[in-house]
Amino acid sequence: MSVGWLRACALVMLGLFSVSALAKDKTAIVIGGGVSGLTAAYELQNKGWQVTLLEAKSSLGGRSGMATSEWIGNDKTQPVLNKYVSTFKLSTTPAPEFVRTPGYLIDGEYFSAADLTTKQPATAEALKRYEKTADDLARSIDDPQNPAANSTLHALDQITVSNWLDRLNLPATARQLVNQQIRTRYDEPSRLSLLYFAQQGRVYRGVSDRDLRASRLVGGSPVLAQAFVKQLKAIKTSSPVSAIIQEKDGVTVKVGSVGYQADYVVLAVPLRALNKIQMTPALDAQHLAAIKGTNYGWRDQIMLKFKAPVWESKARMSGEVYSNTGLGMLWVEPALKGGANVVINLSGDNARVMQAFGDKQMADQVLIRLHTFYPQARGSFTGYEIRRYSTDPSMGGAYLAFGPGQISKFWRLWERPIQRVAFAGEHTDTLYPGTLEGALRTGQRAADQVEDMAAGKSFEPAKVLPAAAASGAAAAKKGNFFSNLFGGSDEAKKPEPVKAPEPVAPPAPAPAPAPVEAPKPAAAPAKAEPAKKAPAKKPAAKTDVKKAPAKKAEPAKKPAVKPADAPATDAKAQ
């Protein structure tokens, strides 16, 4: 009896040891050190995986923005972001009331929303009309995760936002302010799908500015990135991935001629960076078309530094301030060592036009415009900082902004893994692209998918809406909302030419933590072309896991509004 009992115990112990050993053997490589990649690595490590994070740049945090104290939403609007803020015990401060409604800088004069109603009633009335029409448009979408649910809605994907705005016949100043708001949150109206604009309006319908700007994250999204970094055991920076080779029993990831082997990979880089990574087996034609064709919003962010504020004291430029001139969207950023800083976002075609300028020339152009309205600007100016997301080859833009026809082709394409590779990044989130919330959600989702794949679950190929069905779909019944708004099916087929600009909006950058030793690379000589990696925003933080399915929002007043987290963050942030 005793011998048998000892034998049984030994077998049990051996079994437990084997299970433990197997658990430790689970290996994953996360490519991309933006917020989404950091989240995926953190979640997998917490699940018992051995994780190596590879980042092409020398710093981590991806498209985290320049703001050192950025607005974040409350638990209701950004539950995942708030969960990590709480987990890492990050500092926040409540938002003052005045940042919860936008301000306006019209021909150099600051107006609060209340000022606008009394001093420029025609502009205020036109903005209300725009918001009401945008709200009606958003309300027409029942399910923001399936925006093209019928042929009439599908037809909106063939129309640009600029086409739609033309139909509203807004006065010049109101149209300039609306253009700034849209290009700040997405991209140039003439490059943006009306269906995507409506879908994002549906996501945020009924969400108040009070909920979206509930508090400030002290230190901005970089502190969130650093909090993840501190938890991770194996990080390798300055490691651009050139190739991913999938085999039956694992994956080899090449950085130059060095190969790292793992069971699974999370690919958390923007699409432009993915274009520089050779995949074996190769991606199918639809994925390759999405990499090259998906539109990203353009954004450059400039911080001008002054010895003292040069704007009038009542211009509390600290929420979203939209300018009808070339200044775009701007806000005052707390200066850490005295003085006063103003952050200005050049977005859409304004950023495209400025790409030919060097950093100093670009800062000068912005300073000239500010000096026109505030003559003390030049004398008080002490320096500048710039983040150029649009021309960074590893990013190729600030964050996802579907162009005309692109939802029809690429909707939810990157949500499902391909063999042993799961995808993350703000561009893979259906509800909150371009935000920190979206980036964080996709990191969580990718980590869960890796667990599921290891457990033997298979994922069907992503189903994308057929691109046909749309062309004849614009035939809405005579006299209804759509025919009145667009004037029939002919309009629906022609996107409008690109218009000239005005700038605005913010994403979010991060610091460069010391790289941590990576696990031993698996010998794999083989030449490979170096590739660059890209992170994630706005808001980021822009922001991930498909944990929080889209809730049907209650009707509300506010139209398409992107949360105040950078873009995500990572990113809106990746």
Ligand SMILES: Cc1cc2nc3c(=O)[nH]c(=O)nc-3n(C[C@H](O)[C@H](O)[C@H](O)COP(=O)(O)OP(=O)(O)OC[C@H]3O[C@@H](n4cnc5c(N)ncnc54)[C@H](O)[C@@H]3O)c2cc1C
Contents of the next structure:
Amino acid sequence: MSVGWLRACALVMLGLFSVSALAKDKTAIVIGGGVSGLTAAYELQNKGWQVTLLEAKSSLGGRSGMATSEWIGNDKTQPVLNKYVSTFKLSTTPAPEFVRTPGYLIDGEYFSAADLTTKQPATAEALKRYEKTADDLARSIDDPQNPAANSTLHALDQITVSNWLDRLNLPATARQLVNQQIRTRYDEPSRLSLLYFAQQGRVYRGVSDRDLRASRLVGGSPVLAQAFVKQLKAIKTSSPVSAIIQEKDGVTVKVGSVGYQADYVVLAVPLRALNKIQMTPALDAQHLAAIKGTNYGWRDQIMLKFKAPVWESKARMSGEVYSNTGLGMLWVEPALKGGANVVINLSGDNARVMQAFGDKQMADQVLIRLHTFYPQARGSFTGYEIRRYSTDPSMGGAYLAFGPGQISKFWRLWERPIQRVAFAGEHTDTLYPGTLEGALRTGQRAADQVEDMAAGKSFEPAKVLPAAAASGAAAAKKGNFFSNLFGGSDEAKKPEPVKAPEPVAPPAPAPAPAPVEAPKPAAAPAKAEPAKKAPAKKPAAKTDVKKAPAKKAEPAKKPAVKPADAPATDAKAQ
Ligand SMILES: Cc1cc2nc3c(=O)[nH]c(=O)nc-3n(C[C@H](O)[C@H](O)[C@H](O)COP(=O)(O)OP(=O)(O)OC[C@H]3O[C@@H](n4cnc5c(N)ncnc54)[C@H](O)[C@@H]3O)c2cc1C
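So that was the form predicted on its own. Now I'd like the form predicted in complex with the named molecule, please.
To see the whole picture, the full complex is given below, headed by that same chain.
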């Protein structure tokens, strides 16, 4: 065989190899190492993409909570979460029966739902009435993916939840408990769109608390985040993205002066964080308005630690316990961290009024309140951990909670990619925002969209029926819609007279924090100095990431800025 012929064969082979190498070399950058970004990166990597995940903080997992033992729903209610729990073989334990339904702490006294019926029948009755009316409201929505399907439903987006609650005339204690439940799950009722509340009610209609608290994920949601981290080949922590530049055939992502290039990007950061990333070309006015205007609920978590349970016979005070007196929603942590710990969740305006407090002051305030009900609390106190999601600028709040008028403007906006960027994050899920299930779903969706974009698919805006064009058919079908809304029902006997609603008010700006139930700074007794006994302890870093082989640590494809000013690349999080 001639040398020329051999050379020609070699060139053909080389050509084939480089073509196949090129064909495999599909690159993506995922921005944000919360559960949604980790999912997108994992799914893309499984589809054969070369993925680099960039996370602003030094640890991964984002908002995944501080509970050492996350409550999770069963397969029926949280199928995606359960799928990953089983893929990664994470440990779960069945939830004990007493945590599976909510409890109440009324002026310091603990009541299970059953207790309430016998010991506080007026409150129990009022809560039932509220639940029934809320269910009627949820029932008015046919399709939770398109909640503003007609003009009547569209009008609900202009009303706040507190507006609606006012007309139910609940007795004071019941109203306090309902307010607490709503602000824990979403945000302060006065800041929440009634349509969003109804839509979420529709999504969870018929789902029992028992199914939503079927088991515990041992170690909490951080173990789920770590399971993804272990699978990923290229993660860079402490890498806050400052700019995304989209070009015809690729995207450049900037971390300070360092640039990374890829074919596609998944942007999995909350809206307030997105506000700090410069996009070229710029986002349109609607997206910019959504970034600035979409309401986030507020929720902070303070874990108070004690040598022994101070709640004595109330050791079963677990599950979600709603208080009517400045302790928000609380639960007793399983003793995985040793001692006896109670997690206090302050939310809505109760969290907002605390924003000026330092961590220690905030923990003191909560301890003082607990001490009022449990006099051993101060003596047994050993320390605290705190997570303040609300004041963290990279989060800007706990989770999405549409305010009045916002569904009409921003519904499903982030489901659609823009050029080469797909969006993920709990706030981009239509059905389960504010949950792990929602975050996981969006990571999967964004990974699929990247594949679709690579295959040449273009994305049209989600079609939502314009309210004005829609007929009032849904309302007509349900009889007197507003009578259902304000306490009646055509499926069941009407238990009480129905009040006609006042004309719908235009969306109002979120009111100032309501002082009524907000915890006021309480003076500590002179000798009480809890913080000295137990120095403030920040939660331990959530990640303990293995080092990966050096070759996997390369920045995606070609760094736009050559290594002179680039930091040494790290394979996984440092
Ligand atoms: C107090 C609280 C309790 C909760 N309880 C539950 C519960 O019991 N059950 C449940 O299912 N869900 C619960 N959730 C909700 C759940 O934790 C979240 O929905 C989920 O963790 C959100 O994940 P995410 O990926 O959308 O966002 P995040 O976790 O916020 O991830 C976004 C990531 O992006 C990073 N980032 C931001 N800016 C940049 C940048 N410029 N460059 C690079 N990275 C950046 C952030 O640091 C963060 O790590 C709770 C949330 C809170 C706050």
